[in-house]
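The chain below stands alone, shown as structure tokens; this is the form predicted alone.
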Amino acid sequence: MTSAAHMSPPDGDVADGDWLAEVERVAAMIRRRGFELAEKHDGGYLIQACSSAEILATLYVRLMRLGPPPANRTPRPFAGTPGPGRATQWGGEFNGPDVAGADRFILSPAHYSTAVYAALIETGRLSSDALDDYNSDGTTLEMIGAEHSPGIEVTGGSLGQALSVGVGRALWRSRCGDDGLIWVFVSDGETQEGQTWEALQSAAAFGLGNLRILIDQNGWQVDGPMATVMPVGSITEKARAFGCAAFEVDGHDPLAIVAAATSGPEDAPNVVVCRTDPRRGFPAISGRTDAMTHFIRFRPGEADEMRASSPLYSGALTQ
């Protein structure tokens, strides 16, 4: 690996040795709110904050230079769609300032919204009673965010789109000379979309070195496990096959991912594939192989089975 032309120093008052051990509280908490709110509300995404817990959690606490939060950290009911005399909700503001030399942060995959919630609760972006209307009529903290809601910049809920903005933002970041950095979270099923690898092959072609993408290898999207479902290959390899620096590293290792994420060329955007456990954190869940474990409802007895032998309930917040 080369050293990158930018290097985001961390974000807020974490002091430069205890950020490791930050990065595994907010990720535990990141898995701990995500299986409480699908408990509470009777099903929900629960193996996405699983999965990329240590991804956000180490994008919000060691990488992306976002600027100070909102005055206001309580979110906003819903005001309706925009339309004239209706002002924007944007969700982006949670990240801090679209201002030039700060980053920005998209997030691809819609369902992965509660992870964002939490993460943004946990590194102080959001207030701590947020999700206390989680999913509730008249809330923008939908279980699939858009672009109203807390820490979503653009709606994605399609899928396999958000990245084409993110390669936009950066190109038009480029140009500008801003040299704010361009972080996209995209989801592995993402990459059965062909718009994803038209988005790394103009992001390679346009130079962009401004753009850093991190994806969540989990093997799983909504029909049940990619590899049955339909194979794609190595991704990391299909990524430096259309022009870009690739690594794949331990989805669950802080320290690899900020290798990965700090390195190769100042002319080629970077891609994380970040290889991840969808059961991180509640081994319980092993006994689901069916396609209703992308979205989870608990069996009866289920769940009190998961935080019984959940290493995240025994007292220390780890795994």
Contents of the next structure:
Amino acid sequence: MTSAAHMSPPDGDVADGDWLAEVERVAAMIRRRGFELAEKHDGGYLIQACSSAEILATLYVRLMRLGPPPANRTPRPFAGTPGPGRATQWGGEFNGPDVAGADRFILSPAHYSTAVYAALIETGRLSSDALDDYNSDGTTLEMIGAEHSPGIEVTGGSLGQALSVGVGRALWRSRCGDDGLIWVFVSDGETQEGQTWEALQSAAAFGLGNLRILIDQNGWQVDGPMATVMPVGSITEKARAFGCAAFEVDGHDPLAIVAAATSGPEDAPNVVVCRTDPRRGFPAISGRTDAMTHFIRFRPGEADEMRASSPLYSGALTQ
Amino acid sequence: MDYARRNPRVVCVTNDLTKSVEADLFRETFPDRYFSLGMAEQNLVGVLSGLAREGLEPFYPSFSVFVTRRPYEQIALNIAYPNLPVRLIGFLPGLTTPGGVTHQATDDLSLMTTLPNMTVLSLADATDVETFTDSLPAIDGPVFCRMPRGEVPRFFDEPFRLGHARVLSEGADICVLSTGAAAPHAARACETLSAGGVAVAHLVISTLKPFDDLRVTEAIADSPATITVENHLTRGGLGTAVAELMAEAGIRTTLRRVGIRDTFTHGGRPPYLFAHYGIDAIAVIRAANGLLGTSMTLEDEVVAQHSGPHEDAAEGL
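Follow the form predicted alone with the form predicted together with the partner chain, if you could.
All chains and molecules follow, beginning with the one already shown.
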């Protein structure tokens, strides 16, 4: 059984038949912007942009029902952290106003912020030159974003915590009958944290069908492949055992992501495990076997080699 | 309960200790505003954050160790950082439980006062408990409230006011500042000192952060010596707050901190523990004797010795 409201296409500028091409364009640009930022700043979270590009593009273009972005799409300068009389958590504004009926987006692994900034730019929510200030002193477009960073609603830089915040929001919305969905993006490394399973346990216990969780299973963590650092087994089977509706899809297939994220019973949290390739778009990274791809720093000539071998720069937008 | 009745945005979240923290009445009265999250405190704190982001004022009552120590990073990043109006209520403060090191919150004030945006309360008497909620609407941000439970003495008729110490006695010979469950012990010691001719200023501190009450500064400055008394480690609690205040205000008088020294604690009944760890009235008298050169004693000293098992010792864990 599927909620009709959740199945219908979200509000947005993209006509029904064109959304797939738009997702592919946005995904390609997330990768390109991720690469160019890493090149400019002599390092960056590139493989995260590569693995998550279709997931984020599908969320912003197709799945999420977000309200309009702020009139001024230029990020404000850093104005301090939140405190009494200082409500500076405005990063979420770029995901639309926080009102009843509007979906909310929670990014848990905040080192994916770069990819989110790119997604916001490509979907017209953030000014196109916003990344000029990326990771410079005094900017809110931090490398690992906080609640003042565009698109970032929860400070998720310490992993495994933000899903619980999503549970809290979905819990109250569910009790109030609010049909806005809570979308949480989670990375697979976070499933090593016990809190992830505490969160899924509670989400299932409360029957939170309004909670949608997309997990980027790119298989990598800081020390190297998850399978060698600390294997977690099947996230999908675990999520099902915890009472979630769980699906496993090709994370570069927007149709499969949409189908899975809009399936399942109305009274169970929906988990979509997206199998992804952290080298997608830049096959030259495959020469790397060391652990340093988590935050990539290019060796001499490597960036040029990657650009030359990338279909992103040869006219074909997707690999 | 009255506060929740007046404030429909109040919700209560518990971690399997609903009855132990006297939240069962809330559960029965407001079933739609009550959530049990089970024994999963890290997730629970994240849920508090989510509920607050939905515009609610969530209360999380539990044993203080499970409120503060276990989900510390979650509180820091999901509650304190975004400055959300979450009310963390910590029961079984310090050595008021026979539960041993796992249940004795001897560092909760230290952990919570360190967090930016966090208001920290340490309630001492029944009036505090009955009236502190009236201060909550004015607090823009999260609150940690250390809460006594069961039979709580009543010192004051004057209701709790945020940031206001309450004066039990005035005097120029020595200044005693106490907080929480240590306040009755300090009061008993002060009575003995007064009977012995010592003029004692005794202020009970129920707001640990902010810590900027000018009457406290004046009481310390007007006295040749100050004693702090707390049911907490001497480091990071009231003693530290007073030491910092004295140093920054340039008050050059002597300070003695009565509290748990740099040690973990073990299980036992509160009278035994308070005596064993030196945070009872005798300890205050000893500190005063050292400062004043007197040799006073309490008539009915509780000797720190093991006593037989008591049924009440196993209550509520």
